[in-house]
Amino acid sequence: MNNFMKLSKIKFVVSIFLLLIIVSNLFAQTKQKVDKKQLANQVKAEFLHAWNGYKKYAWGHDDLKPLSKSYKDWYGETLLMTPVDSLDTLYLLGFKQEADATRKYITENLSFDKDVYVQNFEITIRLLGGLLSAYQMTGDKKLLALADDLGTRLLPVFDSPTGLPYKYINLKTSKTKGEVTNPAETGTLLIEFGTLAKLTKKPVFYDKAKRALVETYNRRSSIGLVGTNINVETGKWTNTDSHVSAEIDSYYEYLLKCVILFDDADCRKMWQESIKAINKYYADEVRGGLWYGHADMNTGKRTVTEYGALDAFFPAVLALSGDLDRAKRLQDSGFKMWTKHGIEPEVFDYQKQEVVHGGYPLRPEIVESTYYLYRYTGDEKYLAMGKTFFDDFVKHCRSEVGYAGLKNVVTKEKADNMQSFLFAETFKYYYLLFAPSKTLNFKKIVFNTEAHPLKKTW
């Protein structure tokens, strides 16, 4: 044997060493167990890290701005945005003198009566949603009574010809504006317009919410699917790019969620409709992973091949739907765009494995699939999944007074923005996957697009 074919065997042989060093190491890291306790109080303990900095520096107003230590309000006026989106993630994780405080102040101080334009849907899943949750939690008929009077603000949204919501309405005028809207506003309503109309036996609420859920799905394209913008006067698309992200994505969610809180067997057949084109026509197989794109709403031909931040919340919508093995093969796709960079961009093409928009304003979504799926399947490898998002979520978001958005993930530069969504979904969903499963019972609430646990008490 010459000494080339000696060397050559030598390193095949090294090779060969370090290849099952690397995969024990991989397979000890899979079988280490998790510290759910230790990872639940960590969560708690950011939670209040967070929640202290907006009280110490945006107390009453809607969100901290927690690099300058000042804040912002959306609309020039309070809504208590943060107070009102975090009131039900307050008491699930056991603050409940802190949760009271905060209920209270309110109660007290919370006046929807501002001659201020709105965005219907921030309004309604932030707001409405967050008080109907935390009134099924207290029994406060304070918070039931907030909620009411917000909605019945918000029903001239309605009055479009089509019976799809205008954008925008202002508060105490009841005018509206923004005739081009999308599937996500328009169809993402009926879980808090539906619950409020049980608890308030007003069944305007869920009939107006429930015709704009049914218009939407009945402009569909004749291949099953909608598009990314339409306006409301018309009922014409004005882009007709269809995908699960941005301005759709919980317009399909809503569609199961109002099978299992409501029994609608409208609900039922769109979803079992819609949900065969999503798989057809969005479902994309690329080198053995399986993510979804975008495509073309009247000819399924496929546009972009991106997914991102916001589109991964669909593994926990179709394990909701019974379909374990796609949310499992998604999940993994969301994975490996998580560690690319230590953090998921807003938006990721997949094919070219290139982040396409970097920014990272603390999105929940992947934390909530994670969520879903630990608790369809058991696998602790969901636990380890979450382990590495919190970690990596504290080293790089963690600010002095609170936690900070990215403005690239590359570059880890943070940007001064802490939307009240951190509260209500983030840290929430990051809490009940390590908490013990009593915590919440998972089978008998339906969340709403910003984490907002209802139930069927009708």
Ligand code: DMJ
Given for the second form:
Amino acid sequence: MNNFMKLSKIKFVVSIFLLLIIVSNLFAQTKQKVDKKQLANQVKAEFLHAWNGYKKYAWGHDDLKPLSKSYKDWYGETLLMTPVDSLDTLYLLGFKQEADATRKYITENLSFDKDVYVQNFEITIRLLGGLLSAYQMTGDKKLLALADDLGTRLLPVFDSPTGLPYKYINLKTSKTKGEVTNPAETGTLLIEFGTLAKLTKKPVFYDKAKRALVETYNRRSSIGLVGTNINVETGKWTNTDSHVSAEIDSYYEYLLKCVILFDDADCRKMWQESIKAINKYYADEVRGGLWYGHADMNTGKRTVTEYGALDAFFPAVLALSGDLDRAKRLQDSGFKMWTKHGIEPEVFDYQKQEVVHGGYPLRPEIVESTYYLYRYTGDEKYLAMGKTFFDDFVKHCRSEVGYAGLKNVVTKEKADNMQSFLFAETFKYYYLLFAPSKTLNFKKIVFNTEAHPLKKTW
Ligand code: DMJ
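Take the protein just shown as the form predicted alone and give its structure as the form predicted in complex with the ligand.
To see the whole picture, the full complex is given below, headed by that same chain.
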């Protein structure tokens, strides 16, 4: 063979090789293409599986206990947590008949005239938020009347020397308790109380919740961070660890969302100042990945290298604020945390790549962030990511009569709980991610931290 022939042969082999790579890449891409319609239908079917379990074994109570096939009422008497938290999702997923029947049941049976101490934060985000968003969807004035009654009963919670709300309030006697609370509980109220103020034309709801948010912000450290625990009577921090995790998380979320929902200039300033400190002190580059860890609020020093299922809402907030670069990188880290054991743990040490707390109570945050990122980038990568989450979630958490949280993501042992945010948030964000629907206008509709969409009608 002469040199010319040798060269042609090499060229031919190389071309075939390149062609094979292109074809196999194309094949891989087609294989990865996610069937949105089929997934949206699957989400609806799984929602119904859990909803029917609740109806059969826990109807009229707060939560289903999916393994013992019984129920749980948070405070001994029912406040219809699951029906109220689920109502707007029932409408959104197109189960109109079921939604109308549930709405009727709520308006005929829900009473807040109960001698029980409730946790102001949980009741506000789940019940007040759920009633307001269902009212906006249906125009049913009975829902607004219930929200007004609830808001009025909760108002004395703010009567502390600082204006920061106590943790608990008795719905009948108005007595309060729980002096030590946290930024999430003092600062995640304005979306709901503010909306109630606008819809009832009673500014007191806005003013009290706004003051609580501002009082929290005003107690930030000289480097702009808040701590984990604060005393509402003294206004002093009792735990100075700072992060985007449990007990602080949605405080930051509401600073941004109140700018969008209410055009509140103070919130804009507070958000802009806070995000600088967040990015400076929490952001942590580890082996090429971006994580958000913990830092001491006064010194800014790293305390622990932990991220977790609750922190995983933060890419959504970053995306909503316009910082897509950090949002994408942090979501990639969340994906690694999830895929390590095929379900994310409550707390994960990203430095050691180890589970710190292994529970998974069916949390929605990582799905929420996937939805926002898909919404803002249109990148199919997030559909594939969402499909991975959903497949694992069905595989490990589906039980005979509903969905069960996990005691441990490593062993996958199930726990006998199915919190109402499964319906309010987890299924809703899965559905919105895959739904063929028209996109929601994020400049007019804001999801509260329990995924109840509230519309700026004012
Ligand atoms: C929900 O009640 C809310 O999303 C809250 O902000 C955090 N915890 C749960 C879901 O994980």
